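Given as structure tokens, the chain that follows is alone and in the form predicted on its own.
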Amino acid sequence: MAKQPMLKFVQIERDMPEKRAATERREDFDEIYAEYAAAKAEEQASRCSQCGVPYCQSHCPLHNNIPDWLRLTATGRLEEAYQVSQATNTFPEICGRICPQDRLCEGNCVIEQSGHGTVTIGSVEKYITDTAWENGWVKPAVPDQERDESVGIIGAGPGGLAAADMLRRAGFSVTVYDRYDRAGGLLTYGIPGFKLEKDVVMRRIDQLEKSGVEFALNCDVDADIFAAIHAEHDAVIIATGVYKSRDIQMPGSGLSGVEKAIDYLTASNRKSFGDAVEEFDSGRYDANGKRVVVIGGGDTAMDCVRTAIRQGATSVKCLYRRDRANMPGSQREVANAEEEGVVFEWLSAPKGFTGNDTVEGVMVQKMRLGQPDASGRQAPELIEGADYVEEADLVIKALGFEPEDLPKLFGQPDLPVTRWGTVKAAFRTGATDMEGVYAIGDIVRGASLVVWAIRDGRDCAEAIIEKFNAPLSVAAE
């Protein structure tokens, strides 16, 4: 009788890849988790219970066939595991690194509910695809037949790149336009290297170029350029994301040293590429030797506090107006930040900044949680007389992002938007009311997860393929 390769969650405990010591990892921007060895990956994959109703799969935005590639990994069939993973996910090695698995697949693992500790799905996914790259199993896609139609994609972030990959596989000519000098969007310039090393992103972009996707970089799309793109292509996909920082207007907001998170992170990531960054080199976006305060409780705030630690900040504190249980960021990221020396000031909100020309402190008001708000979360309430000043040399506002005014920016007043400024687009297809124009990702959803942008990009590409009756057929190079 064949030995049962799965359902070993009772005999084998959950075991994450080894994490580098906080004292070591705070000195560089390298990823903090080591790779699984083959035996350890097989062991951890074998803990999967192979549920009849796999909640991990249903709670994954891409509906990745997780139980199947876990079983293939457990039995040493890694190339097949990669093929199953790649079938539903354009960038599995990226999702394995940055998805909040604790809120998605792993957070809904059945054996977690029974007290045995979730399967380490994200780490196994990362291992499968990294192994595939090492062994040359990941190859540029070459369509069986080239088509006459072309698609222009505005935005080289995860959604735009996912759509480009699928459309190119179907034989469409694809050009991706982006305002930055490198493709990747927030994968390149928003997410720090300790979560996503940049060579991981660059090799995917290189693969897309080898498959025939063209990139028009340093292209800041305005009304004239949009009109030209619309005229040149049979379909246009808007995948710009949301990059306009939410702000708070309060006393001292204009002081030097009060900065936006996206500008701070972009400068840091540019330095990781070896670029000359004047605003970093001048000290503006360099936290070295400074007392840093980050305002916000999402994943961007976590990226900022952990970046400041690595830049050599004297102290790093994070102000969040609710408590730990109610913060939107990943709890795993909070724990990593605390290990690295970040101090969290829960139930604390800013009401202004002190200083003359340069910020010297944050005026903080203490809060308590009151009745739930419209979203069901407990609304913070002010505690009278509990204000204090938190000294700071650099304050980073990580308050989320809003969409730019695309109808004005693109000179397209007929481009439909919601009352929040996001583009109105059909569910699943991404089609807008403008003929031949689609929209996907954060510019439709509002600030969301990378995995949702990938899902939107793939869905939109499928809709365009179906519209032109193009078979999704591909031969490996």
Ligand SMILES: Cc1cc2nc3c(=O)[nH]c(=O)nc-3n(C[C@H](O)[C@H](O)[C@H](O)COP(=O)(O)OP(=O)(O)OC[C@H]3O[C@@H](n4cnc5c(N)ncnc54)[C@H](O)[C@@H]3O)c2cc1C
Contents of the next structure:
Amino acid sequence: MAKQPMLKFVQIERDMPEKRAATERREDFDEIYAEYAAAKAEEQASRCSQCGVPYCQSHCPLHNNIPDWLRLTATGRLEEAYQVSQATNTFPEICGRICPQDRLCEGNCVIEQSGHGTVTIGSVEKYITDTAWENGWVKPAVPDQERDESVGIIGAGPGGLAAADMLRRAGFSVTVYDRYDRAGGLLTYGIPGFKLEKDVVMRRIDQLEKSGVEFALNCDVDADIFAAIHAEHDAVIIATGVYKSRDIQMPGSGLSGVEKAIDYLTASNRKSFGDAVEEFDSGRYDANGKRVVVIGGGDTAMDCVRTAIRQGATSVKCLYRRDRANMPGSQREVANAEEEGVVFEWLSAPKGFTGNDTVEGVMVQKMRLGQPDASGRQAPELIEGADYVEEADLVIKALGFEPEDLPKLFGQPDLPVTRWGTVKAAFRTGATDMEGVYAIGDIVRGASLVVWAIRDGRDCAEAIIEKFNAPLSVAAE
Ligand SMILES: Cc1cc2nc3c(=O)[nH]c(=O)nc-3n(C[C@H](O)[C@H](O)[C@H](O)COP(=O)(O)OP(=O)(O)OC[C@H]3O[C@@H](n4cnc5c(N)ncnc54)[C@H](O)[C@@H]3O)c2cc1C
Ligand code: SF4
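Which structure goes with the form predicted together with the named molecule, now that we have seen the form predicted on its own?
To see the whole picture, the full complex is given below, headed by that same chain.
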């Protein structure tokens, strides 16, 4: 009888790929985890208990067929593992790197709940697809037959790119419009290289170009351009994300040195590409030699504090008004940040900034947690008389994002939006009430996750393919 390759979670302990020492990773913007060696990946995949009803799969927004590709990996059938993995996910190596697995697939792994430590799903997913790239198994999609219809996609983030990939495979002409000079959206200019190295994103864009997707970059879509895109294409997908930074108005918020997180991260990512970035070179977005305070407790705040460390800040503090247990950011990222030298000031909220023209400090008020609010989380309450000033040369506000006013920007008063300004679109198709206009990703969901943008892009492409009666049997790679 063949040896049972799976269910090894009792004999084999959970083991992540090697993490570089904090002292070393503070010095560069490279990813912090190494790749599994083949034997290690097989061993870790073999821990899967092959559940009949796999909760990991149902809690993955893409419903990835995780137990199957783990089994194929454990038995050394990597090319097949890659085929199964890419059938449901357009960018598996990107999700494997940056999905918050502890809240999605891995957080729902049955062996995690039995106390044995989750299967390292994300790391195996990354390993499978990185190996596929190395071996040349990832090929540009060439459709069996070209179609007459064309689709215009506004926004080259993960949502827009996932839709572009599927539509192109089905033979549509696809043009992706983006205001930036590089495609990728937040994968390129938001998320730092230590979580997602830029060549991982660029090779995907290169592949899409090779499959015939056209990119119209440096194209900031306004009312005139929107009208032209709408007239030119049979369908239009809005995938513009959310970019308006939430702000706090308080004494001193106009001082120089009080900056928005997205501008700070974009400048840093541009420098990693080797671009000349005037506002970085002038020192405005460079934390080198500065005392940095970041305000916020989400993943954007975590990316800012860790970027500041790498830029050579003398100290980096993160102020968050709730405690560690109630923060929205990933606990894994907080742990990484602490290892790298970031200090967290929990239960601390800003009430203003000191300084004349340039910021010199943050006026901090201490909080305690009271009754739960509408979100179910305990609401922070002020502790009287516990204020202090935290000295700072650079303050970065990472307070979340809101949508731009798209009906106004695109000159389309009929484009339906919610009271939060996100575009109203049908569940599972992305169709809006405007004929032939679809919307996907963060501009529909509000600030969300890469994996959800990919899911939306795939669902929307499928709806368009169905609408035009194109065969869904898309071109093989
Ligand atoms: C700092 C940061 C870190 C994050 N980290 C993670 C993480 O670790 N894991 C995770 O899953 N998610 C993370 N997210 C969230 C994730 O990046 C987003 O949910 C995801 O990128 C949304 O994809 P999207 O395609 O909807 O939009 P985006 O990625 O925002 O792309 C939208 C694109 O539209 C373009 N655009 C906008 N308006 C116009 C216009 N008028 N004309 C032309 N082009 C336009 C933009 O230039 C952009 O390229 C992070 C977000 C931020 C800000
Ligand atoms: S896409 Fe994300 S949630 Fe789904 S299996 Fe991969 S890492 Fe887990």
